Amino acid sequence: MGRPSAELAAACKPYVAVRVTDMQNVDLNVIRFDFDLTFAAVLMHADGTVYHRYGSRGPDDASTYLSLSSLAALLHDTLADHRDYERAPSPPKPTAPLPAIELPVLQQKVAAGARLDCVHCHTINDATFAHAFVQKTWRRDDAYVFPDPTRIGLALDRERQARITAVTAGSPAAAAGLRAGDDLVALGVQKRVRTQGDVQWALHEAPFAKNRLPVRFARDGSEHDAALDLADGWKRCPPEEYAWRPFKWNLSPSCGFGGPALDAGARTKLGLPDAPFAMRVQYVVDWGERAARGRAATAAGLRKGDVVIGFAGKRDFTGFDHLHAWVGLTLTAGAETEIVVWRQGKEHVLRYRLPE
């Protein structure tokens, strides 16, 4: 985001600011946000009430919804929310603390002698989902956390993040009567919307199944109530939009290899000027807990240095992250599949069974 501006420094003065660089002792029963982000801020009361969550991104840029000016504006505007809350406080019910380091999977690592110098934000999702795997309660749909507002048909302004800039035709937002220029006031569990992070929190907390999500919006100086009719499975997003999330590396099945995508110039030199996608196999996962993934690809004939141009009948990947997310989100372990590689000026089709 850059060095603090004078505007941001002034906006911070009424607050007690705490910078968290290690999640080990953060109480996950109090502070929740999108743990996959590179930056997030939580504005809250001392009693544990969270006013707003700041921090979001698009699929291609980690700073899409980050700016010093928008954060400063949020800090200023939240003072009014704080004053309103102080007049009628309603603190959350007390719960037993859950420091991140006490997540079962992390405790197992500590018990086994591992030294955890730092618990990163994304580690929380990894540990939470890994425990659910063991308990056999995890579903693939659990991977769709903090849905982007595009899931309901909304685009929001980068600076005034409660302001709707576009509504997708035929979307739940359009059916609810929302329009570009409206300001979101409340959505689901979020009683006051000021940021894209607030919207994503409300969507995260809403049911994955078919439901009606209440929304309040302001238009031409007056507020209106409506409801978003959400279909079963509405949180799912295309793999290319999911590809930035680090949890994709833990999805099953997995292709078992990786490497850099080749640009148009490199594809032309190889004799692939019209290929929409090509990647050089830089490594095969033949180590650790997931070594079976790489061994399966190697047994099928894949070699380091091969150029992959297709997988399971698909060739229009935007990059390896997209390929990896697509495999984990759309294919099934144990399915017969194929890798198409370009080797010595010829296509080769390698067939194998996708491992877990």
The other form holds:
Amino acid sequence: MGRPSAELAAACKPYVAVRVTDMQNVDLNVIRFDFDLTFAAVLMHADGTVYHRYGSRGPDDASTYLSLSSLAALLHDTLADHRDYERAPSPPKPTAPLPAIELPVLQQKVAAGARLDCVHCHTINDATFAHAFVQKTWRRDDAYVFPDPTRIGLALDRERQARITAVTAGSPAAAAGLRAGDDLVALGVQKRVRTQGDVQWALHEAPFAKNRLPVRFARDGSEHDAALDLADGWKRCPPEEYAWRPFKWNLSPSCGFGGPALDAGARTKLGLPDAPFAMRVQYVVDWGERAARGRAATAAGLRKGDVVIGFAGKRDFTGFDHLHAWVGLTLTAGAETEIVVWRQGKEHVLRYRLPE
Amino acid sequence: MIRLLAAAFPFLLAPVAAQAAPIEWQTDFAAAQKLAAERHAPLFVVFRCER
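Just the form predicted alone so far, so send over the form predicted in complex with the partner chain.
Up next: the whole complex, starting with the chain shown before.
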């Protein structure tokens, strides 16, 4: 890895490089990115203008769209964007700073005597959503942050991330005339697209409701303008795509228990060779602010050590993360539902009202 | 997760001195912003969760 590191270090030279590991003092009115990522980079002007966002991932792999060479290339290419911008700067309208530590939920924790040594990136979405729950302004659709380009029918190249590698037939991208081999130039609010993160930012900022999202692309040396016709609710997707995001643990409703998923060997040993999913209940959430969740499950008859094989009529979960995301993104608090457990070689159906 | 990122991005985890061409990382964003403005240099801001 010595050579790529040297390449990256050389690409960094014209920049002032900053490494942020604590979000406490980061102004959320200036810097916004996909806060759930474990690694993200923002290339920007000192006046707060963000040129590009780097960092995205697939549902199963945190490194799907990360590579040293693509990052080095981005650093190199962004110098041109910086030079252009310096010639005609248009700084963002000044806004009152919003350091992450001032998010209401974090302030309440501080006021209650909690010591926050570090505000993690993923805490931002947790705290924002938690506040919305309290204020009763939470809408489930708000969870669909930074939509993947597959929502509009695009697959992008890992190295040259503005390059389209595939277009899904029948998708908005196909209808707009985009083809594999085209390079995205601009999309919605993103004036210059260079990364998958840029695309996701443009999609994040686009309305959830039906709209026409402008797109500019390059093909055979010339640029073309088109528009993506996005249907009402276009950002929604199967919950497993959001199962990696930490905020799923704090969504409402929630099943109120947790534990490890069992692999095929363990399922077979238990007499469940054909079960697509099984998890052993290791804990029931019967403490803290969310104790009602666990108490409801316990009252329904759930015990630590039980093996859960189904929930609310669904059995094909890919893991506990998926189950949790599915509950939070598709079910409604207060609904009559059921947990299917495998106990002493038999199925038991436990009925309960899904807590908030 | 951190192990995975260490494999992909050793420059972020290894001591700077071990790199062939060290990156001069700032740790204070506000100071870095001021420096970038003085130098007319762009900012490269890395967010790496250490959880």
